[in-house]
Each structure stands twice: as structure tokens, then as C-alpha cells.
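First, one chain by itself in C-alpha cells, the form predicted on its own.
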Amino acid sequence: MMRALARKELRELLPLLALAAIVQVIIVCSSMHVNLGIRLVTQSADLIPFVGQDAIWQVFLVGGLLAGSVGLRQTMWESNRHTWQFLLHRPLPREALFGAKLAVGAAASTLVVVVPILWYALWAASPGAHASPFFWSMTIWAWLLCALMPLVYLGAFLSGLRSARWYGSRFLPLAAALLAMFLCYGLSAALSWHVAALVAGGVVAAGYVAVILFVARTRDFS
């Protein structure tokens, strides 16, 4: 039953996935300034990797448009389609039906992040693939980030599971998960507390799931 449920949720995601991952693989090879006929970054060729590349915020942010629309698309898409019923009846605690949703939708919105920083990352790494000075060290910030982006998924799936009339209110819990995210960059960034910054976003996440599964286990979805 677990099993057929990802299936469902992996086959409904299928196509923000690939659309996302088309354009994560344009911007890296942009970056990496391989000519795939499509530009997305114009990006000048002695760039330190990772230093000042508006490539790698830009993966960020179709990471972070992919999170929220998987979010979404998981808890209001369900409502729209009046699937809710059907879903809770099967023969698992609610607990499990959505504790199988958040674990297919965070992997999913994230390894589309991760992917494409440890492929760039790796080339960068690589000698001889650009005349620049490369660390692993310079990476953190993007690995941080990397760790954070669930934060964004979790805010759009309690924002869309919440039975709020108003739109305003309804995106608060997205709101507030970007505002955390933000501020835990923030501490790493200011401060180097890179580990403070990881349990923060760490402490920020587990709450969201516990109120996630409080309001799918009390929310009448009839």
C-alpha cells in the first residue's frame, strides 16, 4: 500500500519534475559553458565557481519554485479534485498516508536542488575545467541552502493542507518557512554558525511536521 502511494505521488509530480530538472540542466550548462543551443545565464568565463554566480541562485530559485509547487500540488490539488475521501479511506493511519506524502515530496524537491550543485560543484572540482582557484570550502553556503529547501516545501504543503478561507492567512505557514530559511542563511552567512544555522532550520522543519500531521489527523475533510 506504502508502495503504491509513492508510485501515485512520484507519477503526479512527474511532470513539475522533469520541467524543472529540463531547466536546472540549462542553467549548469550554461554555467559550465556548454552550448546546448539554449542560454538561461550569460555568465563571463573567469568567474570563480560558486563566488558571485547568479547561475547558482538561479538553480536556487527554480528549487525553490519546484518545493512550493510540489507542496501545493500534493494538498490542493487534492482538494480540488475532491480526493481527499478517497485517500483516507485506505486502509492507513493518516499518519502514514501523509507521512508518505512529505517523505516523496521533500526527497523529490530536493534532490532537484542537490543534483545539479554536486554535478557543478564536481566540476568545478575537476582540473583543468576553468583557470580559477576552486575549494570545497566555497560550496557550504550552497549545501546549506541545499538543507534548507524543504523548509519552502513544508510552508507550501501546511499552506495548502490549512482549511483557511482567506488567501492571505491561508500562505501564512509559507511565509513564515521562508522567513525561517532566510534567517538561517542569515546566521550562517553574518555569523559562519553553519552547524547553529543547520539545527535551527533543523528545529524549524520537525515543528512543521508535527503541525502538518496534527491537522491532517483533527481537519474534517469531508
Given for the second form:
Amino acid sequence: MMRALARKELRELLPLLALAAIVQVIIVCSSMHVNLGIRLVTQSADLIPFVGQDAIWQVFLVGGLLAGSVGLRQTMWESNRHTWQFLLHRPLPREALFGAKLAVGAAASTLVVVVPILWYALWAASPGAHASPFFWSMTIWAWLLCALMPLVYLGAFLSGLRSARWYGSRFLPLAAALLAMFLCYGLSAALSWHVAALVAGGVVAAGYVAVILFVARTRDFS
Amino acid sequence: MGEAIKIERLTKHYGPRRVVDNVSLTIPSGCVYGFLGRNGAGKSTLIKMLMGMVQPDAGRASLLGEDICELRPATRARIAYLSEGHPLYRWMTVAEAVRFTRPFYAVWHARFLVSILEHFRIAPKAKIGRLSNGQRAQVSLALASDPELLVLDDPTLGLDTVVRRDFLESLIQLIQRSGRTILFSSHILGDVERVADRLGVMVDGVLRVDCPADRFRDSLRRVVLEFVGAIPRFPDSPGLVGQRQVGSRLELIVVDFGDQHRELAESLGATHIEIVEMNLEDAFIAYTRGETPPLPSLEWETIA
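Let me have the form predicted together with its partner chain next, following on from the form predicted on its own.
Now the complete complex, all chains and molecules, led by this one.
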């Protein structure tokens, strides 16, 4: 049954994931100076990968937008279509239903940034790909951002799930998640406390999951 | 015979408004229970509380002997819930909806599903988004997997007369076998009259009636009192549901009209007392409408 749930979630997210994947391919190809005929970013040929004004950061912009959209899609869509009542009446603990949703959503929105970054890093690590030095330690900031990306997703999921007004506190959880993400990233960038940043991000994510499961148990799906 | 549904003092507020007010009700196994009420009377909220979709503010309830707050998945699998509008995933085909639903049930009644789909001539390849309201209702019923308890929230809402009747008859034929219980809400009196053994009427969140359908119809009377001159107000008395002034007459809606009511009417100076039997629809309207102010006398104006 978890497989049925996961398949349903993936099928519903497919258009969003496909669109994000296409944009990511274009960004990565542009960063690698591969001409696809479409250019979303301009990268100077003498730029060092993962350093300075590298256009690859736009992968995270797209990833963040996708993570937010996935979180809202998985919650608001069910509300707008009144399908919560069908879904929640399936004979499965509510924690498992929401757990499946969260697992698929978090994995999808993380993979959409991890795969392009890995692709770009492997290209950068290939001898002769560009005329500049490359060390894997230069990619730490990118991996850290990948690891923190689920916070955006969880913030959006909670924003869509909890009862709130659009012109009120609807997006408060998303705003708080973005703030937490930047603080964690700041820890890493300013003080090089990479592990501390990861742990802090994990604690915030665990807190979000706990709140999401609490809201799922207690809110009215009317 | 056991209790399929037991509700004790269930209450729900939305803001300051009490939408379900201290409702207590017991529905025995094998009963077809029709829940009547006007829009906003609290029927859907009560059903959603039973299904765990809405959290009650007070009171408790049990389904098939299990508290609704601790309903195990195994018990939920024995209960089917068709919510208002029959929401299903519109991107799925009927076959995909079956494939999605099937893994959740340890016991899956494939013959039940096939017989309903064949009966309603619904193709497995049909896209749910392209089905009519009635067909979606039929697919929802097919996905119910032969439940012990079937709860339907206004299942015939938006269906045309033919589809509605067909749906209800199939519902009874297919589900009401060997002690299965049905609870359904409706505001269509004919549906309830055709199907229900017992009915409940909710008015402003309060369960005002819980009795066999025949008893409800038989006990309610419209009493028309004729007066000469000023029309007095009928005093509050047991069984008086409502009163309204119509021209020189006072119309009362009374449960179990008896000697006490007759004596009161005569003491007010009524010149004529007429007692009118009511069909279920009239009884329901009378019961749920409440007191209405008299109509203003219409004066025709000449438009220049």
C-alpha cells in the first residue's frame, strides 16, 4: 500500500518534476558551456566551478521553487479537490499516509538539486574540462544547500496543510523554514561549522515533521 | 443485534456557532438510517466527525464497537465512506483507482466491484475526470469493497432523477445484505422515504427526531384554527412545533395532537378546528422551517 501511495504521489508530481528537470539540464549545460540552443544563464569561460559568481547557484533557485511548489501541491491540491476525505479514509494510520507523502515529496525535491550538482561536479572534476583547479572541498557549500533543501519543502507542506488565511499567517511556516535554512547555511559559510549546520538543519526538519504529523492528526478536513 | 453506530453528546463549534449540539444517537446493525436536515443543519459535520475528518469538541462516538478516536485500520477497512460530491482523483482511470485502492484492503471483494461496474456499465478505462456526477458516485460505491457499515454524505446530490433512483435501488440491493448497516444523509425526502427504516431530523445542529419513518409521518399533524376577529397566539404546549398566521386562520404543527391541544384551541375561541394529515415532505418542511412571520398583505400599485 505504501507503494501505491508513493506511485500516486509521484504521478501527481510528475509535471512539476519534469519541468524542473528540463530547466536544471539547461542551467547545468549552460554552466558547462554546452550549447543547447537555449541559454538561461551566461557563464564566463574563465570562471572556476563552484567558486565566486558561478551560475550553478541557479540550480538551487529552481530547486527551492520546486520544493515549495511540491509542498503546496501535495496539500492544497488535495484540499481544493476535496480528496482528503477519500485519501484519509483508506485503512492506514494517518501518520503512515502523511509519512509517505513527505518521503516522496522530500526525496523528489532533493533529487532535483542533487543530480544536477553531482553532474556539474563530476564535469568540473574531469581533467581538461576547464582551465582551473578543482578540489571536492570546493563543493561543500553546494552539498550543504542540497541537504537543507527539504526545509523549504517541509515549510511549504506545513503552509499548505495548516488552517490559516491567505492574507494572514498562511506562509509563516515557509518563511520560518527559509530563515532557518539561511541561518544554517550562514553557520557553515561564516564559521565553517559544516557539521553543526547539518545537525541544526536536521533538528529543524525533525521539528517540522513532528508539527506536520500533529496538524494532520488534529485539523479538520471538512 | 449489536450497535453499528453509537453517538453520545457529540458537539462541534465553528467559531461561536454550535453546528452540532449534544447529539446522541444509536443505530443498530442492519438498519438503514436516513439523516434529514436543511442545508447547514449539521448533518455533514456530524458524519465527518464519525469518520474522523472533523474533531469533536465534546462527546464521544463509536463505529462497529470502536471509539472513533482510536479506530484501527482493520476496523476502518470494514467501513465505507462516500463523502459529498464523491471526490476521487480525476486524473486516474477507473482501473487505476481500483489499483490504487486495492492494496489497502486485506480482503478485497473483486466480484462486488466488477458486479457494480458492470451493472452501471462503467468501463475500467474511463477517466474519472470525464465521468458524470452519477457515474463518480457509482465508482465510489464500487470501491467501497462490500463494507459492513456504509456511510454516505448526501450521495444523490446533483444526480438527475433517474440516476438517483437507480443509484439508491442498487445501493439497497447490493449493500443491504445480511445485516449491513447504512447511514446516509439527504435533503431529498423521497430518497429517505424510499430507503430508510428509521430517520433522524437535524435542525440547527440539534437532533430533533429519531424514530421509525412511519412514526414521524403519522405523529405530525397540521391543525388549522379559524377565528373571527383578532387571532391569538397559541400558548406553548408539549408537542407544539410551530405556528403561523395565514389570513384569518392560525396554522399549528403539532406532534401527537390530543385533547389537551383541542381544549386549548377551544379556549382561545376558535370557531373551527381542522386536522390535516401530512406526507413526509410536508412533515419535514413543517418540522424544520420553524416559526415564520406572517406574509405581508400585498397591495397593488398602479404604475403610471
